[in-house]
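A single chain comes next, written as structure tokens; it is the form predicted alone.
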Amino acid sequence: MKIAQLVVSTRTVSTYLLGLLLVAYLSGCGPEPPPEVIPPGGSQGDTTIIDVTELPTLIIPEDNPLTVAGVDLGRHLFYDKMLSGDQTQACATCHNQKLAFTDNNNAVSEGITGAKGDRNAMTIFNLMWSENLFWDSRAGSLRELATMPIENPIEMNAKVEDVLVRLNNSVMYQDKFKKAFGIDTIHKDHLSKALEQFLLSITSDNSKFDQFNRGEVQLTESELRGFDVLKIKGCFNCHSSSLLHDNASHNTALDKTPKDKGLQGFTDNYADRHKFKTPSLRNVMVSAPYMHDGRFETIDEVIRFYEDVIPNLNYEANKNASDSMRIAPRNQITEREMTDAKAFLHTLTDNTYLTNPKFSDPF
């Protein structure tokens, strides 16, 4: 097939994948004194909160509109070790921006006591469009998620009450919370809302593939072939839409006898056994290792795994799923297909996001 023909066919599919353009604006007002709410794409001086083109319509909590002061506060909190029990770890300790906010190529993370968790640190971007957060979907919102690692005894191992005492005794944070929420005393809800604002502000939509979709660059023949390889193999059944994930959980038969219950641990429904949330393919080439437990060190291992999936009871049940949700039959992938698939996956790396100073350590 000629490259011109490839471009046309790929553009047709990419239009389906990349979804709606940004059309919504933030609205609402804050407490007294009200912080200024900046619409996405708008600015206050040189500061723009959210500026995206390839992602769905923004979803901002009505009771927590993004403000310059609120996002700045959340960013400081995200990088502040004050939030951990012994003040040696911050959220950012296990979420490195250069690696799509994953944990420095570690399969699982180590908390302040030296204890290790059993799941891989997930990426952080485009979370305003993610439903039911964490690998097992146990957090219903970013606000709920925000303090879970702080209070988790294996992770930051702190009491929120102790963290609030430190924040209320800090002149810097007293000033920042006052500017963000117009308050004199900091409570847990304020802490959660500030972290939520920062996490909502972290977006990624300026990869080479995004630029291709906007008509700014062309993909190579290998990258275009790689797109087709992933499409034919059924990868986009779950890694769908402009987010490149389906906001759902699936059992992909990682183990014949799973030890981690996954979604079942949250729902207590046997049908959810060993189901885990679909991660986005965006920035996948910088976020190794892979899977919920970080078992695969390279993307090659992930692709090879899906050639010969080990059946278990839940995977057998998946055979009855609709065509749009069923994982495609695995045919042996050739070396050229592997090379092309990785070439396309590299086009999903957003270097602007990985180096954006708005998401970086403010200290």
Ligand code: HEC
Contents of the next structure:
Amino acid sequence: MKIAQLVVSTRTVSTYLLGLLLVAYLSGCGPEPPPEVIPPGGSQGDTTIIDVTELPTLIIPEDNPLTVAGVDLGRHLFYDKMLSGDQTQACATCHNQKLAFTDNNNAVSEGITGAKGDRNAMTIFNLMWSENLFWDSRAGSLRELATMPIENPIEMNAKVEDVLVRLNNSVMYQDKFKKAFGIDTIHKDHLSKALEQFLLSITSDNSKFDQFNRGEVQLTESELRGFDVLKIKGCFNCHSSSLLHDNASHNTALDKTPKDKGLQGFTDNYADRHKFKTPSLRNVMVSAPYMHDGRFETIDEVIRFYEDVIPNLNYEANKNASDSMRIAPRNQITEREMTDAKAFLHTLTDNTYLTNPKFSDPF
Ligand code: HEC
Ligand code: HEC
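With the form predicted alone in hand, show me what the form predicted together with this ligand looks like.
Then the entire complex follows, led off by the chain already shown.
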């Protein structure tokens, strides 16, 4: 119990929700036109589709309640190669459930034309509580994000209009969209909403660490010591709350001359240079390689990297910083600390989520 409190206290759920409400309120005042209204489908919104025990309160868009038919449709779309230009690639090609929906140990992903991107495919779980999406936060919402990979020339390289023609010509999809949204013609907004529903339904909260926090299992001595190692090193400052991320972006000083501008590329603000979204530490032991460009193949390399840096400062500042300023004492992490840290990180692997048939290939 003590551990859960320590982790959660870095950012309380209530401040988090208050922040979200404020964002919702402010964005409600903007000049944007109201979203296209879709007639409600046969089934009512059903949040029991999601089973969450310890995570923050559910946040479901009012205009897109999760329905059994909608989530099922989104799951089919996620696994369907029909969504790519030459119909050879599905979302799931790069997002493999067994690896927390990351791309089969590839540092960067290959699109249908063989072109490679420069970013590492991200994990997919608990996105309902993510305020920033993509490594550089450029997607405003899951709904907006959902069709971006379809149109991305180095990913699925298709035109959404062409995909809509295919879907409208498919008897199976005509039926599924009608069940989900009560419609006869499929528009982009329906496609986005169906994918959004599936993405929202993917949660992860049954790791050994969650079971420990619920008082169901004990952690070993080594796992408990590992928790302390990460705490002392300051890891939970950013990989915080029950989500094990802080819904923010930071510069972890990976490079002297960063190639990827990160958040700055989106905001055009120099202060955001080389900042990237903090990834969750949940399921981190199955999601190698690591960082926005997949540069580290093993968790050992990531932990060793952190021995030397103060995230948030640029490379030069880091090199010149005094030891007392660093996130962790300069002294090398011992073999035993490394073993313990990894033992703790293993407790964050959630096999229920990794093997949940609700998230698997329906075809
Ligand atoms: C060619 C490989 C590839 C395909 C296909 C692909 N993705 Fe991704 N996905 C990525 C990469 C790489 C990133 C990180 C991109 C970035 O930050 O610029 C990503 C990021 C994401 C994220 C962001 C998660 C977060 O925490 O911010 C979501 C959600 C996502 N993809 C969903 C999808 C969906 C839905 C589809 C299908 C419509 C899809 N992806 C198709 C490679 C792929
Ligand atoms: C100042 C905030 C901050 C602190 C402190 C911090 N991290 Fe991170 N962490 C990040 C950010 C931001 C990234 C993504 C960086 C990137 O991709 O360029 C990241 C990435 C990672 C990754 C890669 C995850 C993935 O999916 O690619 C791991 C593992 C990790 N951190 C573990 C740790 C550990 C262990 C510590 C403590 C020694 C720690 N972090 C301290 C912000 C932080």
